[in-house]
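Only one chain is given next, in structure tokens, and it is the form predicted on its own.
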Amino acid sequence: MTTTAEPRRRRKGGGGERRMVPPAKFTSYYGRPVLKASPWEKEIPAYLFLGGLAAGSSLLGAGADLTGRPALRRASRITAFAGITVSFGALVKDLGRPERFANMLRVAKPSSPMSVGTWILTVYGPLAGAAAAAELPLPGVLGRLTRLLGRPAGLAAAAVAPAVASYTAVLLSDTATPTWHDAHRHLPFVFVGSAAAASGGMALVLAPLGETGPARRLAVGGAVLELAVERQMEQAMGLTAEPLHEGRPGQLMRASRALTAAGALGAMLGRRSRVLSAVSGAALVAGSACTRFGVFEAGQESARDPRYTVVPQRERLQRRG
């Protein structure tokens, strides 16, 4: 790693100060950057859009089903299961092969977000579908066996759903990319916020207006979620907040807000609207992707800039000093 040198100042006549050298540029031998970029690629951020999700509508769905709203826990279980699906197919996608996913399941390593979420997936990917095969119509035997196990199925998918919903935010944090490992004490609630404002933004779209207050009420909680930690994680990052406000990243993480804001607006409004609700959980649900697009992104962008890096580092050495 190389900079220029320090700024030197002179003082002028009447007290004033001028610059001799001029501020510092990071750069790095050969032009290589100081940490390599995460080889993922746009697969990952579906990935955490998709499983947040998921993981908010079997919560959702659960809670339909034991205060009797049929259509909002029909919604939401089979939201839960498409979502975890298309989570997964992207995640293999991103392996390269499916045979990369069983492998990681060889072993149990609880001090890997890796290893830990491969085992959550696991386990709440068949929950989450033997709770939407429930609300399929199936025939015989075959159908009574799949209502049996319903609720057991999707109240179990609900217990599993916060980690599901979280442990992708620990996955982003415990690398060393700047601006994800910085985000570490607040990105878990940030994406909570997330996909609860997912989930009962998608359930305004696709459940009948009577059915949605649940929903409404869990989209707008985690969007004032999302949006108050999100401010509160930024302040407290410092320098390697600032991916997040420059370029697509800051583009993306704007229309996060704007998107997120108004959804929750449209949905306390919206009570007696059904085409107002749908537009308002159409608005959360895109908010909430571009979240998890945002902050991918932002992460990325801090890894290829060598001043993310270094001066975090020497601010932390100089008040050890």
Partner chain sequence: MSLGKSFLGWPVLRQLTGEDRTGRGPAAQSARSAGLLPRTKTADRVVDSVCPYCAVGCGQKVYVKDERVIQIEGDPASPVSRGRLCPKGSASEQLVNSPGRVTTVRYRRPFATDWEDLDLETATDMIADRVVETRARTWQDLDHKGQKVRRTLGFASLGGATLDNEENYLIKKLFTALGAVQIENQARI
Contents of the next structure:
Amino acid sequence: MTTTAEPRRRRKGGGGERRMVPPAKFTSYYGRPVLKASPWEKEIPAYLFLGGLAAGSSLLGAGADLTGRPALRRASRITAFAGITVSFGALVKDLGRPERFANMLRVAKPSSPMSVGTWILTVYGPLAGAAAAAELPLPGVLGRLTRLLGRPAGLAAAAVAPAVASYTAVLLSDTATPTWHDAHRHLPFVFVGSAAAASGGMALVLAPLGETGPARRLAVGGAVLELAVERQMEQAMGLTAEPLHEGRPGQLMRASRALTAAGALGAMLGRRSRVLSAVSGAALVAGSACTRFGVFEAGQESARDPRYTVVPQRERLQRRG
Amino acid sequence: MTSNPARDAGWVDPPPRKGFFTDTSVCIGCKACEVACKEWNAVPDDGMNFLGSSYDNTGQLGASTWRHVKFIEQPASTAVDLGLPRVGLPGQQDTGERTDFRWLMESDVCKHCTHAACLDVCPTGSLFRTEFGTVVVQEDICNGCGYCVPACPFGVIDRRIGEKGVTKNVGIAQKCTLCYDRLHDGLTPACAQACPTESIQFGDLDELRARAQERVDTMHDQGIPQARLYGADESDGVGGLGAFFLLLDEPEVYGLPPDPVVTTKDLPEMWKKAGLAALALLAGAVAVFGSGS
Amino acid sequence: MSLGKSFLGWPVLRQLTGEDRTGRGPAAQSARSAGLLPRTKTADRVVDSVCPYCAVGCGQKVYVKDERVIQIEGDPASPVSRGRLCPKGSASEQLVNSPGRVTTVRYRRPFATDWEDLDLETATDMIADRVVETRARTWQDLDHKGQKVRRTLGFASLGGATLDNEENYLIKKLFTALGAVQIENQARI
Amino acid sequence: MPGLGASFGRGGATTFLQDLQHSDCIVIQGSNMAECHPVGFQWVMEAKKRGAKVIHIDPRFTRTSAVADSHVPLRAGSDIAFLGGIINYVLQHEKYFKEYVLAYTNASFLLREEFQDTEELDGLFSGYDASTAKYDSTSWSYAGLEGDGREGGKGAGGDDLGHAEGESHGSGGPALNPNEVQKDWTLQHPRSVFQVLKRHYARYTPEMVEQVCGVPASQFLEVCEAVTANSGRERTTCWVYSVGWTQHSVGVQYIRGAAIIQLLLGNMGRPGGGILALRGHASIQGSTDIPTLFNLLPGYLPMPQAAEHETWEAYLDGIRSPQQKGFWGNAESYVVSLLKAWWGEHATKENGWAFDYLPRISGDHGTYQTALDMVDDKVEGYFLLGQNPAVGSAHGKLQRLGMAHLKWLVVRDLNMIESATFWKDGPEIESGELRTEDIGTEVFFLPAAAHTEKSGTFTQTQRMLQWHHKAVDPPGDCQSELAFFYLLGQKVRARLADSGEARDLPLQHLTWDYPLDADGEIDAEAVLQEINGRHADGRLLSGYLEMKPDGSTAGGCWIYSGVYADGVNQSARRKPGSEQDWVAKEWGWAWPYNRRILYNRASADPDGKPWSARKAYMQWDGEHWVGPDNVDFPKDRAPSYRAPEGATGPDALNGDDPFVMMADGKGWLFSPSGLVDGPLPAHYEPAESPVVNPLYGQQANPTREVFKRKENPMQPSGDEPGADVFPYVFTTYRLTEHHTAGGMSRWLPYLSELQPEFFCEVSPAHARERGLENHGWATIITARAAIEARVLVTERVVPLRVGGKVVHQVGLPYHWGVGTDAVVTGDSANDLFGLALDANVHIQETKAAACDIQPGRRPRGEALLRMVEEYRSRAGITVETGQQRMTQRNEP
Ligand SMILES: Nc1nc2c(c(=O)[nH]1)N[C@H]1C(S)=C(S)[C@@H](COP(=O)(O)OP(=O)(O)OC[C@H]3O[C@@H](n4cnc5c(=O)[nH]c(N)nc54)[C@H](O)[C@@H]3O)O[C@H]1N2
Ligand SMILES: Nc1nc2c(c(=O)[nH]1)N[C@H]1C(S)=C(S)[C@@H](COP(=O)(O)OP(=O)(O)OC[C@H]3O[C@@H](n4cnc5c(=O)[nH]c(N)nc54)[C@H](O)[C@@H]3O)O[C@H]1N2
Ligand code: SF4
Ligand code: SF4
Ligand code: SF4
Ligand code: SF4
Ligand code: SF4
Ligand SMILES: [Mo]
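Could you drop in the structure for the form predicted together with the partner chain? We only have the form predicted on its own so far.
Starting with the chain above, the whole complex follows.
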């Protein structure tokens, strides 16, 4: 039969969670999805998360460089480069044809966030690399050259970094995936908040207490932004927010909130404790990762269940009359 | 005159836009279209899976099913009270006197949207708008980034899975090409050519739309008020479909979205919000160093 | 890859210099796509045929290249089918080029558990021997009621509805001359 | 298809697919046309587009029903009651086309006083012999004729060989001498065919239809109204059937039912009318025209029968009456030409044209009898030439057990079908009934050439021959049947060339030299030329009218004569349809004489004028018959022509005798001869039915062929004790996505993926009753086997209220088989059936039988056999069960 009042829930271990919105009545074709969930696997949320981490870190690195915080600078530049490298690696790995990655540069399409993003990464990556290279104890001319280029590269990377942190939100939102698309007004803020929290948190883990002030503030600010906007976002979204608190994505989002809130609190309280700082920082990093994985999986879930496609569209049609 | 997305995409003097009018009211669910498509395009089989959903065992459009015939069994009586929920998994319906019963069939395919999200988001230019106004994925270009997959508001395109070297084009996004190769030689696409009942009609989109409207009018006159066109309207969220349909029930009954919108419609706003967020991050970063030091 | 070939062919450059500024049309088209032609166009010959499945008898066009069938399509000229084919007719190419099609003689010895290979000529000779022997052994000039029958009931055949008229004709002719009457086909079932 | 032959004179579809577009109403009954003839179905859609009403009468709601205007679900096996109901409606409401009926049918002919109807004999006609379960049809003949109405030959079924005769009317009605028949033009005489018909069907009321078929009277009446409103001068209705009608133990009479309706309504021979018999395989029509069948020679000439046809003269007199009207009267020319084609100079007038070279048949040598003879070790060798009986034939187990008894088996096929591998992977190997090591059958698998790898003709459903050209060489060892049999013939002839045995003369004298084509293979065109026939001087015949009984012509199949008219291979003509009118005479070639609508003289009124402008087709222009078709009548015979006294053959046809193959030139409402199970259709229950025949005490067809053997256990039927063990009706059928036994579809991934598993279709109510779940498994059980299938619960299957109780029906597509070589495999529906055959044509009853169904998968191994045995014993089945043919309870 093609008609169902309530779709069969496809989730495997998701029996127990509470439904926030009453089950909407709708019709579907054997409960099959109308949309295709993206074929992306865990590499993609990892790529989102690491991109954010790198972007925030570049900003921290540049600030540290300008304000004379060498340890923070070093930690941040290396985090940024490592982050972006792994992020990039994850992106390539997820391709169906990794050997054809270069085709990304065939065209420059403003309509494609992935194209835009690739070009941004193409600019950002080498800059972040150059900045990180300056931190390496390289001898001779090479060393001098890298150190010379460190600052301009770091600054340039920082200039591009905010775009690196925020375009990934557009990347997700610019799809038909209901939860991602419906989040498009808020998701960039959630992601930059999350990026700030992660990079700040990472700095708390890596940098000595003395230099972590800005990182701490960035982390806390980011966490607050993320938590606040994420809440707002869910309220604005309606039905398609549901996957964000159900099942595995729900767990991830709850973990994200808990980790982020706790991390922020710890960061504020732990100003004097290296250990507490590091633990809080780690919580923030983990929280940020959970956000990306949570949002990612909620979107996948929303694409798999025809309810999230059909009901809002039906309502929209009814509103239009 | 319909708008011509080929011209919008930079084709100088393109031929008339080509498309499909699929009249589901005359479909006999024979699946010749599915097979003819596979034969022509050497699409691999999609697995031997008994789905228990009427006579549909291919399930959905995907990388290895570019035409897909859907089968909907329903009591005809409910077909008039539109929008109401219908219950009834097999085995729950009461039989007794069954006077009205319908078995709807629809051959689904890529819609070749006027505003095609898949194409918009493709970072490699693998997906492009042809001179015929169709949307084609180029197997020599696609790197399998997978972005087009969640972008499509109809769940059409997918990345092919399978064993590399055994199955053709594994990892590459695939969908109907509206037989781009055949169009180059003035041939009818394989699916339409095979269709025994002309449920699939191929031709110039303008003409197809006029013909479709006539058909709907006739059906209304014949006392079939449920007949409606889907995707023939240029003012809808995707700018109208290059492959549009005559349906006998609500779109979602056929697994089609009732009000599809091309995701890139909101892209300017997304970029704006992303820009603001980026600025906020930058400002924040400046601020965290500015305060405290 | 596309970068390597020729810088001028670089789509980004074509985007910048042509009409297709957004990279969604001609600029993104690959050389392969631009040159795509239906494979039927390259066929060495096109042969008129008829669908082998059912009795509608749809007209088919068989496209041959390098002595291989590369495509089978409906023949639009047929007044019966008007170029259309059902799923079976549409699958005819896979039927004749079937991956599972067995194209060599297989032989199973009495009581054997598996097939073995056999040369076609030998197989035909063996079958001719079997026919001659069985016929001689089971020949009846008269039946049990003493009526003239001039026949053998020692061997039989089944099939014919998938075969050409000319083939059925030869089969019927040969069997009748052999006196073999148990000859049947799908007409009965 | 003797149902058509014994009504109109020829066994082929009376019309052509494209003509459906001109129908005002199309009744599809016993056919699932959209699924089984999808491309032909475009013409139904074309008619619908023009406003025609399309009615589908079928136990299941199918893809045909989905686009029909109405679907009438009826109980499988109950169509005669439905058709009889329509006949009754037409007669009671005076809806018949009176002028047509009077002029072109035998309505006014009087029957003999001895004739007794089923009404009088509780389901039997006069002449039944309970000891042989056969009819002597003498009493069915017209009043005024002597004997059984045939001079010379015996009446149909009047001897113990009658069983083999049923199919001999593919092109030529039964023998009969019409000259002295008495008639009553007022149709009032109680013994007139018209009044007999009226009485016979008087009890087939709408209420009775409801009770037998499970079709509400109101729905039945809607069909009656639609059909009658769309027949007559201005409008025509077409009836479409296929094997949904033929595979019954009384199948031929289903077709007779439609024939009577179409004659009464005046729909025969007219555009948009007729009976479209949709045939099965690409050349199934061809394989009956040029028969690979035991009881026929090419062109529907009967095979000689032992005793009956001792001599050439006896044979000739047996197949046609020298006094008979019409073209069948020339049968002698056709037989002589055939014998000349086969034995050339060795066929002389003196030796009766080598008539004695023909073997004689005695009784049924059909495929099911042969399978039983295999079990009895009477048959040593078997050729399978494109058929897969292990899956496709009823009672699959019997087929496989039979083959396991053979000495040698030759399988020629495109794929490694189950019939070639049963010895290693058949179901009996799994159940332990057979062991590979114990099977002594020597098996040769010879790969066959596909249609693209050879040239030749197929004859499709509208009797049209179409040439297909070879495109490529066959791969590997693959070979056409043509090449193989030519070679086999040469080898056998070589082995026997010097034998002195009389039995080898037919082989030694056989014309067996064919030219080779460019590829060094036997030239199919040369064979087609032999079929077409030649004059003694070698010129090709232009048609069978040129055939002579004096040995001056030779031709392998008289009805195909003309396919090489003008020395041109007419079957290869491919003038595009778009460049011709809709009849498209210049595409291919249809027998006879390239006619597309048969009996088309009847498209004009007795005076030769069209019945109406709207339905004009052929008409008399004062000198000739003109119109878009080739007239099925002597071209220049005026409507007013009256044959002189004593004329015979074609010369005896009056100007208003449109049924030119019939002995009396008329369409037969009542068949005085030609059928072995009655002159009129009467409703009988299927051999295995959970329902008691509501119409007659006689439960099932009293002449059906039964096989009382332990290999063929039959179930109790009706109200016999134990019948309730198998409470459900089941039917078997096809799916668009597969082809028959699967040899051409289950090996192809593209078709297999569309319907990958064997399934059963049940209604939701039935599923509840038995606890079946959609997508789950079910086991279906009969006295022969238990098989498993996936479950599709669907409202497309409806439980029917029959005689006060609800009857559930189970639907089973029969395309799957057990083996290891196909892409998809599954249990075979045919394993469920026993053998009960229609006596006219020896077709098995695979459209209606009784079963039980249980949830879950079937047991494996020996447990499976135990399960079936348990069912048998619960139903009390013995060798006698279900084999009793006369069951009539009320002694007349
Ligand atoms: N796709 C496809 N096409 C085919 C074939 C194939 O295998 N697949 N096979 C070809 C061959 S060989 C043949 S013979 C034809 C057969 O063509 P059809 O006769 O159309 O095929 P079936 O599906 O066997 O039966 C037709 C219908 O008869 C119904 N039926 C069963 N019992 C009864 C009954 O008692 N009364 C009535 N009124 N209906 C009944 C069944 O529900 C079914 O829908 O198709 C040919 N075409
Ligand atoms: N229960 C049930 N049983 C039925 C029916 C039913 O409706 N219900 N229908 C019956 C009917 S109508 C039919 S026709 C039968 C069909 O039953 P079968 O004839 O046994 O089934 P097919 O699969 O068509 O077998 C034909 C075979 O011929 C092979 N073949 C094709 N072309 C050639 C060729 O050129 N040369 C050679 N040598 N082989 C070739 C194919 O590969 C295929 O294996 O089934 C009958 N059985
Ligand atoms: S339907 Fe989907 S895949 Fe097809 S053109 Fe539209 S967006 Fe692209
Ligand atoms: S998967 Fe291929 S076609 Fe789809 S967006 Fe990526 S590159 Fe383009
Ligand atoms: S147009 Fe061509 S590619 Fe598209 S579905 Fe039809 S056959 Fe397949
Ligand atoms: S080929 Fe035509 S009739 Fe058959 S399923 Fe496809 S659209 Fe429907
Ligand atoms: S294409 Fe289909 S309908 Fe036409 S002859 Fe072949 S099997 Fe029959
Ligand atoms: Mo058949």
